[in-house]
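Taking the form predicted on its own, here's one chain by itself in structure tokens.
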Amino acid sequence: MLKGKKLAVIGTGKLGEALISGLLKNGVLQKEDICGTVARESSIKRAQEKLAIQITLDNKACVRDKDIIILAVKPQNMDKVLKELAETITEKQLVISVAASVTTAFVQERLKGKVAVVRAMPNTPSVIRAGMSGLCGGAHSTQNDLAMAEAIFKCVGETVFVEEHLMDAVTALSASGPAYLYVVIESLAEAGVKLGIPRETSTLLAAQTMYGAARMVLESKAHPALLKDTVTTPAGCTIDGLMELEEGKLRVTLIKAVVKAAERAKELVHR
């Protein structure tokens, strides 16, 4: 689908890069299909080094007469951006944005007639190819647009659509979810320690204890609830450990924390 398809990346920094490395490793663009744009003129050869395509610092240079424009600046910049290019991009462009609380709408609105606006929001272990993106189509996308759009982030993980009134609450969950799941890394490996075992060890083993669970619900499909009790035997040892996350609230906390950052979402100025 992406094939012969020529692609601008407005914003290339570690997404940007990501999205664009996805491609290339997967062999679906070639490197000459691909140009992409930095801020920076220092960051010029850092991009041109890393990915070995056209750099430039040129925004309206970059898009022009480019298949798909990626949007990969911070909210706070998108107005200014769009403004910049509302005269260059065509309704034969499809636009994917992968700022946070950015709707299809503010895209769209500042773009010049029925162009298609794709909305993604992916996460940053995207970086390792590892990454889950939520899409969701503009007024003007059509279901060969949302294809082309999943068949680019499909490149650096998973991928679902949601609607768009939904989108905010994808953020805070898989966007903002590898941060909680930082912190639970790091308390479990900081037990082991306490216990007695060396940190770079216990580091690992609450990594890949998490790596491997989240590998067993998405491979089995089953209900996280029935795996956790294949785990918790009777009179065990798991039983009394699940008990103290339950006296501590983490259910309760990790919900509350999904629901806070979703309201935040909501709360940002760029809508």
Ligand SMILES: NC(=O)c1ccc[n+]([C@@H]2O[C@H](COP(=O)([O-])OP(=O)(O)OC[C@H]3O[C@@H](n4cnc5c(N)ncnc54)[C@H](OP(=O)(O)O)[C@@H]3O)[C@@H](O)[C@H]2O)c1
Given for the second form:
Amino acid sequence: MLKGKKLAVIGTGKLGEALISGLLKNGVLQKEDICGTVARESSIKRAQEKLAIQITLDNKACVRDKDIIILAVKPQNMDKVLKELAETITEKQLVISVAASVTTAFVQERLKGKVAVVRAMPNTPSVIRAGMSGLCGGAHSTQNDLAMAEAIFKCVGETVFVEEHLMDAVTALSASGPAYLYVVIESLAEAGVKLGIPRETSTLLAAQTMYGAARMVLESKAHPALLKDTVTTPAGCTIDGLMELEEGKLRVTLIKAVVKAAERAKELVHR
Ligand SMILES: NC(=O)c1ccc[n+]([C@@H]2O[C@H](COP(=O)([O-])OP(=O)(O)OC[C@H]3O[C@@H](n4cnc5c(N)ncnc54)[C@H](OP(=O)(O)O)[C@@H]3O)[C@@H](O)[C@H]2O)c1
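Having seen the form predicted on its own, I'd like the form predicted in complex with this ligand now, please.
Every chain and every other molecule in the complex is listed next, the one we just looked at coming first.
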């Protein structure tokens, strides 16, 4: 699907680098087919050393003659970058924005003509190709555009398509989600320490347990509640632990955390 395509990444920071690495490691694109940009002269060396691709400060030169343009600058820099590139980007190119809270309409309105825009919301585990990305198309994107975007984000993990109005929910669930789960891992590890397990061992026990539980959900496709029941022996110790979680309102707290983060994402929205 992406064979022979040429890619520009405007903003080769943490996420831009992760995407380029994923594409190269999967052999989907070749180094000579990718150009990246950064804002500061000093960042060129860093990105070049990591990726060994062409890195420049010149956004316009970078996007010229490319098939796909990924905009991976911070949301607050999007307006400036889009204005700078408005005359250079054409309807023949696909624009993919990963900027949190920036709508496809915001991007489309700043470009000339009916440019195809896809919005993506990946998460930080994309760096180790265990990411989760939500994707949605804009007013002018075709099935082929969506398929090309999907192929890119598949290189760094799993993908789902959602309606654009759900992108704030995706942001709150899977993009903010790693932060919530790190707190869970940290807390479980603290519990191990409290019970006398060395911290390093305790953190491994907690993190590998979360990884295993997540894989069980994904691979068995069973409802998480059913999987929980298989661990919970009648009159055993797990039910006592679960009762403590119920008393501490873990479930409702997690639900409220995601709902609150989604409300905040809506407030930040660049329409
Ligand atoms: N990190 C994630 O996992 C993640 C997840 C979902 C969405 N996102 C979205 O991805 C975007 C980038 O996030 P990030 O974490 O990768 O940030 P980051 O590491 O700060 O990267 C931003 C990059 O943009 C470059 N830049 C800034 N202004 C520019 C300009 N005018 N022209 C060209 N390049 C410019 C910066 O250059 P310098 O290096 O020279 O400063 C930097 O390399 C954000 O919009 C964020 O919402 C990130």
